[in-house]
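Here's a solo chain for you in structure tokens, the form predicted alone.
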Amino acid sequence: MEHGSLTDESSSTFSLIDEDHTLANSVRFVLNQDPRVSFCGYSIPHPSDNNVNIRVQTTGDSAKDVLKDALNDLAGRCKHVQVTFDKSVTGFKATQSTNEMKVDE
């Protein structure tokens, strides 16, 4: 859910529901590496709720776009890591014998 001024598309506060602070301040990491962006921070209401608040100010971009750029980099980010992470493994089966491959019981 995105609040913000229908006059103004350049700050809003995006709520995240089901989230907390493991995607917020991925988010929040991205978002400040973006020259668009001028300021950005998460707040959770409360403690048991599972709710983020994103709030994103611009430099004029639309805060909706910049927080969609945000995402898909985010998104990348994480397959790049997921792939690194399953050559590695996989690198590391292939240099072992299943006699060598320690297994604690």
Given for the second form:
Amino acid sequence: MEHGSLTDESSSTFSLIDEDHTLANSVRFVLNQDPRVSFCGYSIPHPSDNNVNIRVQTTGDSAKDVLKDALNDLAGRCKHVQVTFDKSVTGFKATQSTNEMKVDE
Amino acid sequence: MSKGSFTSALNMPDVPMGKLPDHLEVQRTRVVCKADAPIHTEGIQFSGAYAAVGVDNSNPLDKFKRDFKIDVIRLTKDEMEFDMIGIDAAIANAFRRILISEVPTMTIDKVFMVDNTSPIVDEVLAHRLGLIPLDADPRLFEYMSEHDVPNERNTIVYRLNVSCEKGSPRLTVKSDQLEWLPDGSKLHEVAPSYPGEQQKTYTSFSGSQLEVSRRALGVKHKDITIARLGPGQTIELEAHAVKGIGKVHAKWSPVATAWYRMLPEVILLKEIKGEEAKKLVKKCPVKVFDIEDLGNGEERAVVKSPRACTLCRECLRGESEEQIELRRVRDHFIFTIESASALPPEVLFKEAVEVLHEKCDRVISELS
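Okay, that's the form predicted alone, but what's the structure of the form predicted in complex with the partner chain?
And the full complex, kicking off with our chain again.
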């Protein structure tokens, strides 16, 4: 859910249900990397409620688009972590199995 | 320079533009651990934080892709340690949090007691069963929502039927005595009115679960004690396992624990020689320091294995406080995962990253 104004798209608060620090803090980090963002932050209004509010204020662009870009960026980072991790694990397993073979000989 | 006065960074003689002065670079990339407390604990995330000195503090996706690195240190069936370099704490912590509370597993959730004359009361026994790690791949199963009927795609049925004969010694019930029922529950909701009458059971399997699981299911550890039975005591029950996440109950958590620490960095600010060096080496309980022989009978202390540093700060006590600086590298995480579920740790981590990816996609689709 988005709370913003109709006339000014550049600042909005996004209320996400079923999310917590896990996503909000990561998104805040990515938003902070974006030069279009003039302010961003998040809060969890009550620890027993399972929603989080993310505030995005930009220098002019639509806050919604900027948040979307941030989420895409974060998804891209995840993808890259997965690929890198896969490569490292495969590499490690390969060296380990050659080491074991040497022991067997 | 008298004590108390300071020079502005910009007035320092050799501050090249486009590069941060050393003290700010340390503040940006390291957490410094002083004798009483750490300083610069909070990272500086804002991309324009150093715009005034012409330094770009952002870490855009392409830079991230170029610099990000993972080194596997140790990998066994249940445990792995790896270095994750070039990532912010916010994302590393997201992975850790997801591993603990949002990667699904299959766990016993409902227990149907037929008979329990053991000294362990029903609810405690049911709780113990819930904590037993099952050897079932959660990726093959679906979540069961409130109105779903238990079927072979969302429920795994185990039966435990043990009794201790009268006159025999006490019997220990172990987890491997849980018997997997691939055809679903054998308990009837209503007692049959005549022998052999077909009554509805607590599950509605349309076929053998073997087609879903592709192998026989069991428990991960075969030697977990469930209960001890005295002569004449019996446990007969059926346990239904479902898919869930650790956020709902810790029994669904796939890891014993998952944690990270930042890479320690130990700096000798001054050369430490002779007796003092020997004292320093002896002081450190994890043998971070070593003695280097300089040849002409002189010896000096060197940092041998900073990675072992536990930050006990013993080396900072007393006179040596001004000689040593303990730091932690802000973007280098030593990640450890201890798996306590059917999946090996490397698969768990990939699942965790996938969960964060899905979270992003979910919010993107909600926004559009």
